Structures are given as structure tokens and as C-alpha cells.
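The chain below stands alone, shown as C-alpha cells; this is the form predicted alone.
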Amino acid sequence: MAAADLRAELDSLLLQLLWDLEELESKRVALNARVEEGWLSLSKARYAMGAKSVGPLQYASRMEPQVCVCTNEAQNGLQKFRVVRAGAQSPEEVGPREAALRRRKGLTRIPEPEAFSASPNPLNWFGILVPHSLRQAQASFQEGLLLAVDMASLQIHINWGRSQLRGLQEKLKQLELGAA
């Protein structure tokens, strides 16, 4: 009876693993399409603006990230990746800025420091009126980043499923050897 339950669990885990692999492959195809579309749009922008107008010489001297990749632990103990805007505050950072009491009515007013300043759009490095193809390239690469993060989370889930599958196969093998 235990062998039948183990086989049913093994079958369901194998089906889930195959679904995850199929989803990973579809995301990989979509990622390749987004990256290819981004490079094509970038080359169109270079053609429209001139080869020297879109290149590393126009990058800002101090670059700041627009997004960050963070990890969270899911319910089953696996890591899950997510994309967070660089200026966004995490729930731990939201709250009062000072732990002390403040005087509500008073003559002096203390200016509060700005929490985060919005980072400028990197497209402004190339001028104010940039071609639409440059905006398309930026959107394609941003979508590609989201797909890459989803793929990384899915890959961790697939690796976990493979290890669970191997463990169940070993249990089934031991159960069949013990019954024989």
C-alpha cells in the first residue's frame, strides 16, 4: 500500500517537474526574443541618431540602479527572486524617522531630509528628444530583466523538485528491495 502511495506521489512530482520545465523553456524563448528585440531597437536608434550619439561616451559618470533584485524565502523554504525599484522602501524601512518626541507647535522648523530622490531616466543621457526605438529598447530590456528573475526563481524550484524526485526514487527502491 505504501509503495502505491509513493508511486502516486512520484508521478505527481514528475508531472509538476515537467510542467515547470515547459514553463522554463517558454520563458527562455521569450527572454531571447526580448533581448533580440532590444538589440535591434538599439541599433535602429544608433542609425537614427548617429553611431556616436548612442554609445558608452554618453553614459553618466555616476550611474545608479533603477531596479534591484531581492530574494525572499517562500512558504516551502525555497528562495524566490523579485525585482524592486531602487527608490522603493521595504516594509522594514517605513515608519517614523525619529524615535524621539517632537514639539508640534514651535517657532523653529527643522527640515526633514528627503528619503529617496527619484533617479532620472537613463534615456535623458542621450538627449531630451530620443527616438522611439531607444524607448522600445529600454522597455525590451526591462521586460527581459523581469523574465530573467522569473526564470531564476523557477530554476530553483526545478532543482528542488529534482532533488525531491531523487529522494522518492531512492525510497521506492529501498521499499522494493525490502519487500523482495
Second form
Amino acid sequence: MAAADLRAELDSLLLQLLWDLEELESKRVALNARVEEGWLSLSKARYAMGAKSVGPLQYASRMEPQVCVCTNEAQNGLQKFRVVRAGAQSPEEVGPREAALRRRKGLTRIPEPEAFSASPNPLNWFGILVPHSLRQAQASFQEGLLLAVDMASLQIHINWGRSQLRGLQEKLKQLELGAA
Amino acid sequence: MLGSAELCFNVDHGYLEGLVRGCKAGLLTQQDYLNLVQCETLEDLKVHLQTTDYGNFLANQTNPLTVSKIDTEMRRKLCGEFEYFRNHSLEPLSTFFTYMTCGYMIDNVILLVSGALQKKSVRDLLGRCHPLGRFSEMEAVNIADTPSDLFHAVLVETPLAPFFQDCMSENTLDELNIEILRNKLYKSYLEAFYNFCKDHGDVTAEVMCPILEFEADRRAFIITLNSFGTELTKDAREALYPTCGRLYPEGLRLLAQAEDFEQMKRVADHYGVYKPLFEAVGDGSGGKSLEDVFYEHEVKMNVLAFNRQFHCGVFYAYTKLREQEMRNIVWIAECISQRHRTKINSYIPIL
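Follow the form predicted alone with the form predicted together with its partner chain, if you could.
The next block holds the full complex; its first chain is the one shown before.
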């Protein structure tokens, strides 16, 4: 019966939604823990280095991001977010052009990898010899970033699940009204 | 002349020694720290600090109170006391005070140079400089591109000039070179301060030389620990170690070859003073870090300095103990403002 199939689909959708909600909650708890750890490690770094050595004086007001968030569409039309290192795309585009130049001019120009290497580590803004607590803070915030991106994808999936659930419930109601 | 300190010290410096001992009695006690740790907000902390020697030092601060403002006001108070001592001092105590301020001057120079690298405005940077390290040529520091420029154009008239001999180079000041400049300047400064105390002789040398030896060795250990996994080579690292400590020369040579914490610990095991310190370091994020253990040992040595009379070391010890107290208060304030109270008792009690 169509109604029985619909009910089975509704059940599995509900279970998936509850599963996603539980995962979102656990990721939120983990994100809060990482952010708290990160801030405490920054305080520890200030204890070791001096209160004015880890603060707004050490970073520029305009900075290049190390990671970017990319979106792509999955098969069901949903957007998924993923984290990508900034500047990772460029080397492949420049390569062939370099070879063409070499052929034309006959000069062996060495491509400069430095221009396209990863952006400098923000840890260096605080000096080269930074205490372990500052590195720990960086690691905590990086993990937190990945968790935040996962949470955003999950949130979209949950919203989609809820709208699907509502749609199915409407359809079921129509079916039952029609049968009655 | 034997025992000259007991005969001559009080003539020129007796008043100031009495004053600094009085100030030392105003350091926070264990009971004060227990009160501070129980505060729920920074406003509570301010109220509790009013009952101590700090008094109304935060009275002029506008809401909201931040940890940074508390730190700035505490520094200003310490600077006021220090300037009072310095303005009333005679030789050789006044030279001793000048040596003490050189450390802060080096920090200020590095702050200004790295701020220039980040294109910060000079006014912002000057506002954040340590007041004890003020010198008149500070505004001009950010125009220099290389250490030689910095020396010839700016610092040649300041007390930092003699510490520049090993630092002259034409390399542009990027992050690595700034770090190297900072450590080389500090190494020259520490060695010069040590020689000054040693030449002074008497009780001052007996009290200050072990303290400065520990400072030199501490720097060597911390530089080594923080250099693991960075682009600093072993030879470059060895050039940054101050040579006025107990580790010189054998320990420093071994330390330069260390590649991880365990190897560093094995070097420290050769020295009776440092072996128990390294054993007290907790593993992972649970226990004490090496910096904590070193701070505790420094506090112990500085408190012991007050057991001897008629020497300049009491002024150094008082300043360092005040700084530890400031670090403690800032740590407690950060734990309160972040509502993360598990580690709030990790301060180092002094009295």
C-alpha cells in the first residue's frame, strides 16, 4: 500500500534526522571545547611571553586567509561545504604557460615555487621561538574550524530533512483523507 | 676592604633599601590570592584589589573592565615606584637601575620593529610599550630596515648601544631576523649586567650573580625548547645562548645538539640545580610546563635575596616579584573572564 510505503519512508527519514541532530549536538559540544581550550592556551602563552606579546599589536589589520571554504552540490541538490587551503589551485594553471614561454624564447626559466607556496604561518607573527601553548592554541582553533564547517553542512542536511519530513507528512495526510 | 658593604652601603642607599623592603611587605599574601580566586567577575576582582596595596588604581578606568586594562594599570603603578627609586639613587645603584631597564628597552625595540613589519601605526605601538623601557629615540625605531641601520640611525646614543656588537648585519628585518636580533641583544645585555655585578663585588655579587646565571641558563633552555620544529638551525641557536650561566661551556655545547625534550632533560641531569626542576615538569597538558617550573625557581631565589642586607639585588628581586604577582593576577583575571576555572589555581604564590 502506498500509505505503508510512505510511513516506512517517514520513519527512516525521522531516524536519519534524529541521528543528524545528535551528531550536530556532539559537534557543537566539541567546537565549544576546542574554542575554550584555544583561548586558555592563548592565556598560557601570554603568561609565558608577556601580556602585550599576544594581542592585536602582533597581527596586521588586513590579512590573507590560510584556508577557504568551498561549496559544491551533491547529487540530491544539497550544498556541502569543505575546507581548502588558499592558493592551492594556481600552480596547475601557470605550468603550461611557463613551458610555452620557454619554447618561444629558448631560455630555461626556472619556475618560482616560492610565489605559489602556502601563505606564511600566522604563528610567525608572534616570533619564531614561540612557546608550546601558542602552537596548541593554533591546533585547537584549526580543529574548531573543521568542526564548524562540518556543522554548517550538517545544518543544511538537517533543514533539508525537516522540509522532506513535512512534505511526506502532508502527502500522508492527503492519502488518508482520500482513502476516508 | 672586607665587609665594606656593611660600613658604606647605608650612606648612599640606606633610605632606598628601607623603602623597597616596605614595598615588598605589600605584596599579595596567600589569603589575598584565595579571595581573588573566588571572584565571579572582573568587577569583584577590582573590589578585592582595593583592600590590598594596589588600592584604587583602577578607579579611573571606564567600563567595561578588561584584563588588558588591569595589566596596563598594574604596570604603571610598578613603573611609578621604580622611577621613584631611580630618581633618588646614587652611583653605583643608578647604573644598576639603568641595567635593569635595558631588558625592557630591548623588548620595546623589538615590539616597534615587528609592529612596523605589520604596518601598525607608531602611536598604537608606543602606547603599548613597557613604561620601564622608555627612551627618547623610540619614535624613530620603525624607520630602520636592517640592524645596522637601526644602530647607526637610532640606537647609537641609547644605553643599548654597547650590546649591538654581535648584531650588526645588513639582512632585512623579517620575522626570523627580528627573533635573532632580540636574542642576541638580550645575550649581550645579560653578559654585561653579569660582569657589572661581578666587578661590583661584595654582597651584590653574591646575590645577583647566581640569579643572573639562572636567567642565562633559563634562556638557553627555553630557546632550545621553542626552536624544535622551526627554521632556526643548530648553529644559529648556539649563537643565541648567553655564556654567563652554569651551563657554559659544556652544557651549552650539548644543548645545541639536542633535538627533543628528552635530550634536553639529559643535559639538565648533569647539573644538580636543574635536575629536580626538569623532574617536576608534568607530561602533556596536565601538569606544569617548563616555564612554570622556571618561574617558581626564580621566585624562590628572589625571595631569598631579601635575607641579605646592604646590596642592590633587593631592587631587582622586588621588581621581579612584582612582575610575577602581575602575571598571577592577569592569569586569575583571564580565568574569571573566560569562565574557565579549572586551572585558576595555577598561579605561583610568593609570600
